[in-house]
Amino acid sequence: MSRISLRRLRQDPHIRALTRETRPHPEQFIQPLFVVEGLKERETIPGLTGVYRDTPESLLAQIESDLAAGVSKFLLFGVPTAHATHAISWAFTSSQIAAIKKRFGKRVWLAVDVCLCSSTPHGHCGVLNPEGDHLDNARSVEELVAAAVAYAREGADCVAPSDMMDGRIGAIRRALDDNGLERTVLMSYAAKFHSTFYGPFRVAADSAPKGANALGDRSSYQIDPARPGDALQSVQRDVAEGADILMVKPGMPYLDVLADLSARFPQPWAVYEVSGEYASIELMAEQGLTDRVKAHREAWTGLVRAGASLIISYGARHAREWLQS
């Protein structure tokens, strides 16, 4: 009986590449984009290399840059100066998006993330009720709602609902289907957890809770870490409200969660590497302590590995580089 050699197909790199089995492409990827109102220049981010608050001209000079670089998908993320409760504007993102179809056309698939949090005083992902202590799902919903089919009117290719309210992936594609947007793809954030892993991104976009509100945090609505069914349930009933692409957020801590769901139900698997899990590397190579692009590399082949199709990464932009080298 022959011995089985399990080195022979790592020898070298020519062996080690014929043999993969999972392959990170450039064409999965969707990078992330902010544009703040009201900035003078555009703004670093802490923790997140190459990664910025623009402002409405630097953010169509950044677009033309990541298409030279390969990067064609993008995720808007709209903070506008003006807050309120209830009854938003949502003009300020709404412009936004018809400036970058306007000058780019068919040449960017542009998804929308579809919340309040930035637009809120409040910086919570709803309406809250008058004693400040839980958000009104139904006058969330309206507001969700209301965004959706502003952006789509503008000409977003996706709109992408990140707040967690129950029953708002059905209202939005009625609300779209209803309005002649039948088009429009609808990304849901299905299960997104409350995770510690969002700083980066908060600072970004000026979306953490503050102000004194009894609600605190965002744990009565983001899934429990320690409650994987619940993600089940999430996703099922976005599935049947028709969610065209599902997504687990975060990433790299829910691998688990992103492999069974991803096995369960045969949708395209969206998954948000966040802003805390790219710092994390960032971080690491800044003190010599990782390689940067390998680091990078591998956490990108552990998601596709468990089943993502579609990976939001603010390395985006780099991916054709990186995963060419």
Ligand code: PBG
Contents of the next structure:
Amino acid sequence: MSRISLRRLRQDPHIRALTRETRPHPEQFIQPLFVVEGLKERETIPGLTGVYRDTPESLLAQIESDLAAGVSKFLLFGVPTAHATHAISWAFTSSQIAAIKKRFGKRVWLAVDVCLCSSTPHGHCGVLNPEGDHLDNARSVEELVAAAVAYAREGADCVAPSDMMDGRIGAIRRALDDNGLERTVLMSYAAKFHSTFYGPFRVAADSAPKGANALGDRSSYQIDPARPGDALQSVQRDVAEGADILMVKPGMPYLDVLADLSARFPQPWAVYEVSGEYASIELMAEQGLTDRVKAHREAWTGLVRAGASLIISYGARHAREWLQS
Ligand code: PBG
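Having seen the form predicted on its own, could you give me the form predicted in complex with this ligand?
First the chain shown before, then all remaining chains and molecules of the complex.
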């Protein structure tokens, strides 16, 4: 009996290229953007090389240069100066959406994150109950609906609630439709886990839980890392409530969840390669411990192999270059 050689198809770049089953493509990528009210000059973000906390002016310049480089899909996070516990104003982020759409129109596809955490004094993703030990679901959903409608009115192509309140997908879909915004795409952060990999983002979006309230961290509303069944239920509900696109977040520690859910549900799957995942590669590369480009390519290949068709990555603006080199 001859020995089976699996190395025959690994021996040169031609046969390796021909036998590959998965190829992340630059068209799949969405670039996150942060725009900060009252900022004088744009700021770098620890761990997120090449990503900025932009001013309203530098934001438009950044999009202009991204478009020139072939990057046209974005996920916007607005960071307003004003903070409120309820009846939150969405004016700052809305004005940024309007400015982007006025300047670039349909040349950009603009998704906007819908959440309270950058707008509340306590940094939680909803409205606290009077005891401060739980988020009030109904009142939080009211705020989220107002944000989503405001953003869609200014021309957001997609709204993406990341708060994890119950029933927000259905409530947002109904409100969009009632306001003549039936074309606005709804992307649900359906399988969003309570993760330690959100660190650099919380610096960028000024959204870390803070101050004295009994709630503490986000574990009472985000999914426990050891509860894939909770993620499945969350996805089932969001599908029933009308989500167009579903998401797993973070990516790399949850590839099993992404593979399982994307095999079960025919909806398009997004994955969020979150700030800490991206930063861990950047920081390794800075220390000479890995090859930056190859490491990102390997991580992205894993995300696509597990079933993602949309990839939200801080490296989206480099995808063309990194995937072709
Ligand atoms: C806010 C939100 C978070 C992220 C996206 N939207 C942070 C959090 O839930 O604490 C994380 C993104 C990242 O780390 O890149 N609700």
